[in-house]
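The chain that follows stands alone, in the form predicted on its own, written as structure tokens.
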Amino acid sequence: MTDPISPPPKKNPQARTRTPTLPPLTRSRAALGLTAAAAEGRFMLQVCDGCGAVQYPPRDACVQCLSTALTWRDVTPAGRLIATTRVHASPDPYFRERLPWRTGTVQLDAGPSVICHLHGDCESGARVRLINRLDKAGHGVIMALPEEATPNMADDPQLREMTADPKHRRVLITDARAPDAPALAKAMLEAGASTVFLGEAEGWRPWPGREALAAMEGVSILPLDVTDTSSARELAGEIGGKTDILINNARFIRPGGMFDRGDTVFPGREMEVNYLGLLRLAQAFGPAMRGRGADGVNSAAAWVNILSAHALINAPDHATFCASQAAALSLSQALRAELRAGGVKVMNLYVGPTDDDWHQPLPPPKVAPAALARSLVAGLRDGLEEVHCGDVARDIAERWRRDPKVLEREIGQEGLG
């Protein structure tokens, strides 16, 4: 049975911090379709749609009948561990530094045979379940767990390897005046968080609910402007070699669209904190996050941005605040391709309609904090780098894959008529 992790030791200052090292990073065009799949936290193989056969690993052509035509689909991740390996030597850097390292062999219900990472529960011989995750490189990688749960399961170390789990790791939310932030806050001290710390803009003006967030135990609130540059660089010179996971919640919206206003006032605005606050978050907390991606127990893990679904399509009706989103995804993008080279996890986190002031005219449904906490947690857990919350985020993902110009000119109505 997994060992469960302890908290790390105060470190010492004038130790070494690990460098980062990355898994080998070479992968075919047609093998970046199981990581796109890993992205979402889906086990999704090629299938012919010729002979219907279950190709792995991923390929140009069917095993069977050659036909070009494969499409990825989401298949069991089921099967039977036939064979098991215990890596103790190797001369990649990466793996070097965690051996060792255990390797298996599954034989899928749906037909293929896969070499995968091996949970350490895992026995030989025994009915295993298949994960498809993103590793430390950003590729996807297949991992056999055991069938059922086991006690102290996700402290496995290859496990962790592969997700951000909050737990022993320090976490920052940007703003503590937000609507989510006291659900954000409570659900990362429950998922194991050592520290939350939150950022609290014009700390003079006084608002509601911060005696009670202050009073949290574990939860320190600390001057934080994501509008200001020299805030930003301070906050990180305090806490950016101990951010082990950053949540930036900040965000300004304002309803209407373009004509509805005379003036760039609330779309300056909506920039200001949605797209060049995150810009500043990036410039100040990166750099050191990016170094920290190997260290220890809590390294830095992940970065979270919680965009409005509207990012990947503009509703008129909030036109302005939809194109600062846009803007803000196009970044995340950058940023994640940056934080990479210290194995740091971007994730987005996409939500419809949230249960606050400004979204009370729009019918339900509606995302409530507590369900965008609870959604948040699970994709650390699962160390995903897309995840939609709520009804209305999954309905137009799933329309956007479909057909983006068609979801265009259905948005376009639904926001004028």
The other form holds:
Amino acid sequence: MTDPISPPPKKNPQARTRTPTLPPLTRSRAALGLTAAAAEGRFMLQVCDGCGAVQYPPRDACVQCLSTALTWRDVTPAGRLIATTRVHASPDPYFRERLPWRTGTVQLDAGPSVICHLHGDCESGARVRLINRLDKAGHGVIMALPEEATPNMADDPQLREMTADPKHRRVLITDARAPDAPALAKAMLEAGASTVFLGEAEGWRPWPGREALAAMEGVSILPLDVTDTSSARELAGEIGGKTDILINNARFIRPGGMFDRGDTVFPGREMEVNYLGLLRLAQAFGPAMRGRGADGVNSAAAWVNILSAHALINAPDHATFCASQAAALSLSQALRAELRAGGVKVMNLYVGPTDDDWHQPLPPPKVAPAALARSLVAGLRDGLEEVHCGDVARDIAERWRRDPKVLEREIGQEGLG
Amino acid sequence: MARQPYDGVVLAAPHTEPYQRYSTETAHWWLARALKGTLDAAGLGPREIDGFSVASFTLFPDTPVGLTQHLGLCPRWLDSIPMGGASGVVALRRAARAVQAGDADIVACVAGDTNRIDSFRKLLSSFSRFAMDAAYPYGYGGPNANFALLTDRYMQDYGATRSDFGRIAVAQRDNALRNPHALMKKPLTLEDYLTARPIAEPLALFDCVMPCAGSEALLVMREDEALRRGLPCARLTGSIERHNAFADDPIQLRGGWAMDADELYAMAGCAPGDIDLLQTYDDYPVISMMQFEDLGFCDKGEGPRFARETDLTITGDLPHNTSGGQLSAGQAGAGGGFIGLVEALRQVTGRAGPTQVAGARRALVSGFGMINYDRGLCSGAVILEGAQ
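Target state, the form predicted together with the partner chain; input state, the form predicted on its own:
Full complex below, order starting with the chain above.
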């Protein structure tokens, strides 16, 4: 039985904020396959193309037949816990601060046995379910969970190190006016977030739905214009030290191809919001979040960018919008590298056309705000870096993985819809 | 093909450089001290050896090649043994064949390491690729947790209790109290062992070796050479070596000895009952217990009963790790692979002083090394007989 975590006490401003330490960062190139799989929450191991052997730890040749053709594949995430220990002493600073730490040996149904992190509810000798998650260093690690869910399971301190669960955390959603804002705020509160801050640009300009949003318990609407550097700085000065999860949902989109307009007004606006907006937020909020990556129950945990699936490949009927999304995607990779020192994750949530005014003429499937919010919460709970929300986003990601050049040609004809 | 015996080859001039918990000196310093010690014991100068075998983890950026220039040696046969706890057995096997074949006349086998503040942690961070990829990220600072897992499994499968392991540790401490150079100088009771603070459950403080600085050395030469120089010496009558044994076992409950022990005794022409003293590799009691089984002193799974029913002290039924072993004398890096070998050489030549086993003639020395990921990969053993 996992003890539920309690809401953290109010922070003592005189106490030193714990400096984030990280678990070991060094990995072989082969082992990064586990990290790549964990970014999407997949339990994958190396499988030999020659003889089908499943192997672990990652190697450069098959341990059965010496073939060097090894592919990371999804493997049945189940096995039996054959040995356990609880470590009370470690020379590693990260683990030393978190002792005791439970690990075990699991014999996988797929073949090899693995040393893995152990959820507190796993019993010796029992069947277990395996997950592959990103640890605070941003590397894939294997953890065993009880086969059946147990009460307060997500509150296990070791599991919580691998996730960015919103429970007891304070969330900033950067654009209160965006069509997905109410669904996101509601989902965060339902997931246990203690406070949801919503950024509002041009507060003098009334908008429908503001009253309902402001009336939600735990919601606080604050001024934030992502196109204004000083606005971002001011808000960061106010709540930067208590922003545990930042969800950047600010987006400017206008349909149209490159030749449809003779100027760069809308494309400039797209870059201002979608790319430079992210940059301003990163510069304003990033350093404080990085410094609070180990700040207790409500440590800074994750930064979420809601990106178009077409950040991966340009849809010419939304040419300049897609370009701004590609710029944001590129910047998000740098942000991920910067925030890693604090153990703070950057999650990109890729969505296809959303069910709102700007995608009104497009045919279904379109992503409903509630579906987007569900994916986002699930991604945080699994501590993911890459989440593809909805059928269109998954389809594009899959085709992009297979052959970006083929996809370019296809999307060049299909467009966004 | 039947293996050739090691006829005409002996070991002589054992030297142990007293261990220190921490040292400001380098591995070079410790290896030089051990080499000087063994040469002095034989009345030789550094230019009189023509074979040199080195085992050390902390020589970086040097290798044994650089060490020849550093120490002014000019060998025609040079060996590097990167096998940790198996280094003594492996170094001896190779040196003996080199001497037997005439590739070298006198080989100095040295092993040791320094231990500076924090050097153990740094050493661990680059120990092996599998450890880097699949052990350290799980909080495995050193092999404590690995041995915790296999101790846990061993207890489940064979019904061993903490007291059974404790008997091994307590007997070794008794032995160590006679060894003036052992780092652990306080008596240890079973009660102390059982109530010690946990390190990695089920292991507690006295299950774990203490890393330290130290070095060990001996010489391998032809028997006529030793006789000519009047050196007490021991013959090598049998040896085995194995790597990555039983790779399909989901967790290590046996070592390579179980594959090769019959060959060891056949080569030496003796049986476990003929062994006067046993030096196992003992970084944790569980691995000594496995060696009792895998080397045929008892059946598999009978290790706990064997530990309960056998007096393992110097004056007991089967004197075991007579200098206190690593558990009580300290683990001097790669020197840990030599501690039992050098002590056994002292024993069978009747020169063990305060730890001497009465009438010791035949010793079995076992090595085990290199926790690459979830298990130790190298195992080996030798049988020595005093040549007097």
